[in-house]
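Only one chain is shown below, in structure tokens, and it's the form predicted alone.
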Amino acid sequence: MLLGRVTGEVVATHKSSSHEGLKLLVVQTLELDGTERPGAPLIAVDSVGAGAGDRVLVTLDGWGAMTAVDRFPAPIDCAVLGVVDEVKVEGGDS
């Protein structure tokens, strides 16, 4: 699982019947202080309700995300499974 914040949602007109009625995500993967990772963002799927500037744990397991929203089998492999409320670490917090 990975750290992240939403900073975007994914608009489609057209997609699998699959993702029908679901929030689609753009996360960018955060390191434990807080500070971003390198690399582009992630698409997720949102199954906890999730908004713009939230620091989220996301999963890139298939099996998992699929899961999260109830959609098995399906073309999904990223999915938002929380919100963070707070990161503690040893020797301080972020």
The other form holds:
Amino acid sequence: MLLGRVTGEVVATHKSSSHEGLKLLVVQTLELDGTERPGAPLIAVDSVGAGAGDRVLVTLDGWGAMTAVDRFPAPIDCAVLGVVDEVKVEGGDS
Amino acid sequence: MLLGRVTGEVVATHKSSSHEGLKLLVVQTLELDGTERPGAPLIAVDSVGAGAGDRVLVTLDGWGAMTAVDRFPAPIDCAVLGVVDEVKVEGGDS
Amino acid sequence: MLLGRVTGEVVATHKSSSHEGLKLLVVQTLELDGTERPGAPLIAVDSVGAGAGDRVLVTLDGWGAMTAVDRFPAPIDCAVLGVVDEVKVEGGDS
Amino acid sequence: MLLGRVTGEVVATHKSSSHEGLKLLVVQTLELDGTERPGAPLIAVDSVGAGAGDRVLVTLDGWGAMTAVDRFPAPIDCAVLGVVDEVKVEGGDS
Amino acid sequence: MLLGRVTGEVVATHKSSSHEGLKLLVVQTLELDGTERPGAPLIAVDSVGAGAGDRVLVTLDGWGAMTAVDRFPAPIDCAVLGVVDEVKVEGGDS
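Return the form predicted in complex with a further copy of the same chain of this protein as a structure block, the form predicted alone having already been given.
And the full complex, kicking off with our chain again.
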């Protein structure tokens, strides 16, 4: 899994039926200190009620993401799995 | 999933039978503000009737992509899943 | 899928039995205009009779690649799926 | 698999039920000489009792990671599989 | 698949039972001319009796790698599949 921050939401009226009713979050991956990493913004389905500003755990694995929202099989390859309370590392937690 | 823009189409007469009848879209991944990202152009099967210029949701997961066009198993690893209406982010939607 | 060009072939006498009888193509991924991209050369099994110089469609998905050559399960993760006739994009086809 | 070093732990109270009771390790991938590589910090489930400072084997494959902790299917895509005693390479072990 | 060179071996006494009895090779990916590419050193299970210095075919696909060593399911995501005799490319074989 990767650390990310929810920075927004995608609205798509015309989409695969597998995505109906799911919130599509925009997630930017993070360094341990909370700064945003370069790289494509990820569009993840939400499985835990996360929202803008939350620091989250995100999976990029297809099976994992489908399982997280209990839609299988489906064209879902990225999901938010948890809200991070704390990252404990040597040299200072964040 | 990633955000992308459909920029063209690939014509391949001689190909795997699994791809017969599917539209092969050229998709360039996007930043949140709609600018194109560097990286290889993706060749995605279309599952929603998308066309050139559309901002789209795209999956790079094999199972997901096969599921999107209901051809399983097949050598399909990338599919357009939705047309994006709006990306709502702090600091300005796009 | 990605666009690639077949630039050669790999000879490996001592290999997994799953690869017996398959042609192992060297494929370099391409930009839309046909120039070669940086990145590792891919070693792909051939499923369409492609040869050196051909512009091709290539998959990097395991299931997809195994399916393309109808050997399942097997340690095959990359396959050439089609020969590209034309890439139609705004600003000039190639 | 990749070589990594455990540098910390993630605390997430609100998360997928599949992750309950699992330790979420922060892992930074390594060069052969033990220096940290650039790239996103990985969040891996622990399957071998690894802790901060350990040099470890890590998998980024979904099926592999689920199997390592015997939770299947689950949105788990990264796991620590072993503690590395030694890396034997020409020019000096580490 | 990718081209690689075996540069060493990893010793891990404390590891997943799925890895017992398997040789864990350190593999660096290669350019066509045999020079080493940048990128993380891969830790691959051996399926063909490869050793230090060998130029090899390597897979990074989970299913493929498990299949190569006939351990399924297992947290194995990278395997050496063959020893390369020759890479035939325009402009000079290697």
